[in-house]
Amino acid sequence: MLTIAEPSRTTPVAHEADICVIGGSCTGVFAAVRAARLGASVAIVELGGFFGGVATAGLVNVWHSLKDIHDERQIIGGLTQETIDRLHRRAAVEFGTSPHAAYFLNTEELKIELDNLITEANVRPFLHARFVTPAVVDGRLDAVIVEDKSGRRAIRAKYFVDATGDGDLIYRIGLPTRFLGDIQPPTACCIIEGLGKIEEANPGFKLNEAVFNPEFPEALKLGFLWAAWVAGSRDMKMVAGTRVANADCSDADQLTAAEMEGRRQIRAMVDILRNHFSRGGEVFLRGVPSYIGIRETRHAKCLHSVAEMELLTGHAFEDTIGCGTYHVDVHHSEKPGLTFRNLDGTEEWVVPGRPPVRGRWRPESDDTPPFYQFPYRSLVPEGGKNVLVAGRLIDCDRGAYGALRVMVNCNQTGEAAGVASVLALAENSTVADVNFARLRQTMRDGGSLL
């Protein structure tokens, strides 16, 4: 491979805080906010121009439930729910019926909402900056370095949080990072104009059967398709039916190749409806993601890895600090469809079209547990003194991850690794060391249930 020299260079501190969080995705400015109101300065890296992550930038609009399986008891609260009814206010959510889709979110409203969540809490952001590269000291990481519009740039801190995803900053730290095998395909969504003219025009259209049907030139390899409609509207839909498969998205050329595929699937899409269901010119493309809709990269090795009967068991850990009933969800690469494994032990295969393949993980039981808990040390890198890790870098097993890397439970570890910094830096502690039930404590003195 051929190399360049670079001369060796210094470069400027832009900031020094106490924390600093990298990755803008509701978890990390969930985590910053959390630790800001804590007391602790904090400052937020983000590489796009706004916050949300795959809620904005990614078009995805949905939040599953905050309750038990029951529907009875709330067991998800902090912030999730705070913007939940910031949002509400303001008339940019909607409520499903559905426990899958309990909420539909305005994400153009979420974008100035999660704004005025970082200003509210006086944290220092960095928006259009990329995470570069790691200042390790003595084995401790003691800044990050930063491009953006004013150039290279370092921000100091005593602890990070890495919520970039796909482990950007502990995999340059040299953290162990694993992956599970068959990487989850992303998938590019976007907003349709029309859909509610066409399903008028020809009774009984199916959405999630049009794309993938062989006999239209412009058909989508046999994936999986599901679509909700934009708060606010009755004539536009969120549409998540592309997929592209085998893609590691943590590799530059891979995602670059992801995100034209995904566009080229997009455009497919529409010219099935405009082609074979429209009678005119209802049909619009209204949006395409900035980024595309990333399930699965890199994992990180944790001090406790959540095993899916962990879940599916409803174990309870001493370290709790989220809870949550989204469904195992696994989509797969090497076959079409998705595997759905439920609390109440039944499992079935579903692929667009064919009838649903239905059976049980375990015998029938009345022994279901209404919830399931996720613990504080699978955000616990091996080897990390001062960083932390949220959202999908929680270390788990390829079913435990089908559950968790949904937003509302990817919300809640944001959270805990905000209040865990906090709590390390009062004591000069490693993460490791944070007290578990002090950390609990704090989450829930502000506002998580746990």
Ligand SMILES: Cc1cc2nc3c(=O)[nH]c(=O)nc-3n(C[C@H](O)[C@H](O)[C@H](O)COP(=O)(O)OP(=O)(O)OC[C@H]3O[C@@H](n4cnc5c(N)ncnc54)[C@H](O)[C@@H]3O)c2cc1C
Given for the second form:
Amino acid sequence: MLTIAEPSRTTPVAHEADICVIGGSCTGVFAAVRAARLGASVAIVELGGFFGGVATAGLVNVWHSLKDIHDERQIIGGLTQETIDRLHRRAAVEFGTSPHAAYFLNTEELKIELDNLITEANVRPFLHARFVTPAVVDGRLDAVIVEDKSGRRAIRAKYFVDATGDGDLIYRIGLPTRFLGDIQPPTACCIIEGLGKIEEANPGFKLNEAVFNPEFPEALKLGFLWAAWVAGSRDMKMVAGTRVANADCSDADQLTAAEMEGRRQIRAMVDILRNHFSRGGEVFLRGVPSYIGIRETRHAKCLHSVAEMELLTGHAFEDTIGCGTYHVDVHHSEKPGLTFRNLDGTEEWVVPGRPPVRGRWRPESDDTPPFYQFPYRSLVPEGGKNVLVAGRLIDCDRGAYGALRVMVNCNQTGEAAGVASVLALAENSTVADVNFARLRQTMRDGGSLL
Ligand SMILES: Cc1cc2nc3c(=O)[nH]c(=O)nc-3n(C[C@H](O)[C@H](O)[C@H](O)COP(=O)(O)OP(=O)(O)OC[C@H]3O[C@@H](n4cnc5c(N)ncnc54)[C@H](O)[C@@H]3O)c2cc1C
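Having seen the form predicted alone, could you give me the form predicted in complex with the named molecule?
Once more the chain from above appears, this time first in line as the rest of the complex follows.
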């Protein structure tokens, strides 16, 4: 490979904190806020101009159920519940009827609410700031170097949380990461106006069949599409229908290509609606994401890798830091559609326009667990003395990832990483030595339901 030599340089320290979180989705924000509420000084670095990650930059506006599969006992609380309550006070969340699509968020209001959480907790924000390289001293991460409008600056901290989704921090430190094989494809979501009128004018119209209909020259390659009303509107939908197969978005060139291919597919969807269904009604493209929605790239290699069967059988861990019910949901790259596997033993392969293929992943029994659990050790990277991961970086197998990747679960990993960093700070210990019982109790004291 052709290379150039850069001159060596010294870098000014912009800020010193107890804990520094890299990546400002809800996962990262919740990590920072939980740590700050326990008295730590905290900084957060986000490459965009606002917080929220896939929920805001990616336009994905659905949070799943906070209750068990019987829709009775609440199993997720903490900052997820608090944020829903805050959005509710702004008339910025709608409550769904299906347990799998429980909350439709106004993601523009979410951006402002996350600012408020950061400000009220006195977290030092760095926006438009990209983590570029770590500074490791005597085998321990001492600082992160960021590039922002002011140039290249260092943020020193005692503990760090990698909430970048792609594991930029752990990867560049040299901690072990891995891919789980067939990467779940990225999707450029969009907001389309005029869909309510199209539904009225075309009885039986199904968006998730229309865009893949091979009779239309603009048709997308058969994949999967779902859509949700934008909170407060009955004519505008957030549409997740594009799919860029086999794109590894942790690779800069593949990310660039995926962004442009995603937008090309969005244009094709709008053209299908305009050319074949609008019947004089107007269809408008109202929003494209500022960052393509990345389902999956690297995973951290941690002290525990969560197995699909641990989740689906409701295994209880001594270090459980989160609970969930969202089913295993694997978007295929190698074939159309997606596969669901449920706690009750059923499974389904769903492809638009075809009847679902239903079966069971286990025989019928009375042993259906009401929810699943995931452990702290799946956030503790092998060899990472003062670094934790949170969010979709979690160590797990492919099936478990199909469930754990949703935001209500990622949010809990962020809260756990924030609380654990403070406990490690108090004990001057490695993140692996955090006492599980104390972690769980401190999380409960801060509102988590464990
Ligand atoms: C199309 C699509 C639809 C989905 N649908 C749903 C759904 O309906 N409901 C649901 O709950 N989940 C859904 N998911 C899954 C879920 O949204 C993600 O798995 C989850 O948001 C991942 O959270 P995260 O915090 O790990 O990563 P992200 O949300 O990707 O956040 C990572 C953050 O880190 C920042 N960052 C990255 N690198 C750097 C760097 N070097 N320096 C500084 N900052 C950096 C990014 O800007 C971003 O803000 C969907 C995902 C996709 C892609």
